[in-house]
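Next up is one chain by itself, shown in structure tokens, the form predicted alone.
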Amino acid sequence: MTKRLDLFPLSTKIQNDRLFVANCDLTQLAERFGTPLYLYDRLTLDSAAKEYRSALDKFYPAASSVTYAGKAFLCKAIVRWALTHDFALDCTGAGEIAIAAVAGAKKENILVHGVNKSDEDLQSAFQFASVVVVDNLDELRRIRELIAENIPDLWLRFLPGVSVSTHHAYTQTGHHESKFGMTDDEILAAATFCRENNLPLKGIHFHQGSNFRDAKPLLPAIDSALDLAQKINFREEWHFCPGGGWGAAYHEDEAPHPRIEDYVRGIAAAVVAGCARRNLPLPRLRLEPGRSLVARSGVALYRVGAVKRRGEKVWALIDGGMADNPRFALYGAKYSCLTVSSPNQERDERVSFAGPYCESGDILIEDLPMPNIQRGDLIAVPVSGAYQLSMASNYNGARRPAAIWLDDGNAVEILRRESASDLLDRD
């Protein structure tokens, strides 16, 4: 029970035999806002943000900053929260740029990614962003053709050829076969192109994968990237970003959550030592966490609509699934949960939780020890803050859930629940 409860937001407690987050009764939240429902705990978000800032201040002797990876989950409330911590926003494409800009992010707060940016994406980046991370040589040539003045700073995305250890190939991005970034030779060709065309080349970026726990594979990639920085001959202020991807524990078998300090310490030491060996000035170190900032802050609430007991197999059918959380269907992500009422009950059967959609892969949790589940029960799924709502769909006409901001007894809707009218507005 303790290990499972430790997956939940920091403010979680059991009171009157029911789950509470941020002093809010989850049963009452489900009755007020309906289910499926996503909850975000401000205390947990703030704690993770402070851990990153504290670790950077402790271990890296030069300028450093955090860029929140919007792909994990982005809405206006999250943008405003990120700005309170002086974070920049990593946006992919014109849609995410628009959310950040409308929510109050200034040009200096917005950094733009994308493996195949459209002309609209680039024009939006030129208008609203201070940094564009260039993925390929074709993109670099288009930037020269499209922009007339006020071009943002350019960073080059490097493909280091080294992966981190994740639970599925789809969450690895740094290996040689990846679609992302440029090889050593392409990076040097891009740097020459920037120099010949007076383009403001200011940094190097790479990303090796998502939801990893061991930072050691970052070290050879950092060395390779610093070799390129030496060849490019960065001398004035320059920026170095080894991406993000630091993990979170989703299941009690994976607990505890990996320590942010361990991740930052390893990166900082490698950059400092690597620059000293190459006589490179220390760069402004930029980290791009998404999941490790927001995953633990999120809880998804579902209601059980039916239970099927077939010998040893127990199916609890809930009112959400792959339309609001496709991670199991995409790459077999593993989750845990607790019942909202009587969460301390004895777990005497193994239950699989599946959604209402017309796919056999519409499964959320498989064979989890649980108490006797009945129709109408509420279940709370922890570590639901990242890569769930941001990847949600309208499959089978699903209407995406509401999201609620929880802050010490206050519950504020930050995303309203979609309606059938929303679907018809586009038809």
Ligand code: LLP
The other form holds:
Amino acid sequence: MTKRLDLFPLSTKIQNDRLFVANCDLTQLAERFGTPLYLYDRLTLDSAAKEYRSALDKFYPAASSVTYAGKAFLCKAIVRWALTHDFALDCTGAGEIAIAAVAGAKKENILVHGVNKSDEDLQSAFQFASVVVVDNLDELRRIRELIAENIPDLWLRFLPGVSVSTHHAYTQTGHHESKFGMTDDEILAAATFCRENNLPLKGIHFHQGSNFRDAKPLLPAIDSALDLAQKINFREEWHFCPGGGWGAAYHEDEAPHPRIEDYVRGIAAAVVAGCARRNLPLPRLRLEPGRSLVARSGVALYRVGAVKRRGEKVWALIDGGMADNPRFALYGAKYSCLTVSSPNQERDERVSFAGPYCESGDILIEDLPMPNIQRGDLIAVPVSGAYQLSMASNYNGARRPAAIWLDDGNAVEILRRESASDLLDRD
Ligand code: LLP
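Just the form predicted alone so far, so send over the form predicted in complex with the named molecule.
Let's see the whole complex now, leading with the same chain.
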């Protein structure tokens, strides 16, 4: 349904029969920085950021802003990039807060999530963040006990009990049995607790899941959240956040990358109509995207070390896999790829790409139509910008790959490759 090349970053081109991103030759980048290697295309990042901003300006009549969900991919460079777009940073716990703060995010730019925040997470949130999204009543009681001064704004995380259709059950968070957030009754109890204890309750939040293309299930969730907002009786400036979750296309069998504008338009219309019906003042609308901002900008480069033929099965063994991208192993996620040289060759064979780790599930791609693959070939995997490096591990002593920022002919290393001494540093 989609052309394979169209999954790649916006600046991708084929020149002299080779793949280029941001006017950088991927063959040369692999030689210069080694593989596996993660590339981030600035143009694609900026374009997604502008799409969010302009859609909010177009469809939402009151104040609005974007919070980048750092769990998709976080390092100092991406924090600085988010700040250039006036985005806030959603940080899960003290580790992500530290990255954001060191990179220059101010208190007003940091919002803290987490389903079971430790005391350290909360203390660091009090020091560095302006918003804490409270997941449960126990956490709220702990906040009251721990906090002395500098109380951040509190938003309550609501569990709407409505699921969205995502690529896997593990990426759904809004259904009844989910471990995330609070039920209607718990939200109302939390609001009473805030009032009685003079805690600054300023908003309501929910997040139904990640990588959906159909935003319709958001509508009943928005309605239920607005019902609660009415009962809580938000009057002055208040914040409403329907989370993130907008998807990306990973494979040519899927429809093209879904449009950010369609997502924002639906949410904005539902919030405006829902508030009018309830006579609620329009909230500051906060969106919290991760994947739809960064996934498409990322490309992962791997080198083929060996090819094995087992009857119909062709295994191309590459130098990365589940340690830098566990998404196939976790969710059976479907990826595609192109050879970096001669990307347009006839694809007359089905090839599976597996990594070097000691697990049969260490697969990146299964049975993808490809040209004849040889040892030494480089492959480029598109849509690698989200939830890959951020979920990477040191399994089998893997050293996590470098990440390179590509900006119109310039390639800058933003994360260096780990070495064995990094592994030993904490041992
Ligand atoms: N807000 C909250 C509270 C979240 O938990 C998440 C993602 C987001 C926003 C951003 O969602 P996004 O726009 O990126 O879909 N590891 C999985 C995805 C897990 C998502 C976790 N929460 C994957 O690789 O598909």
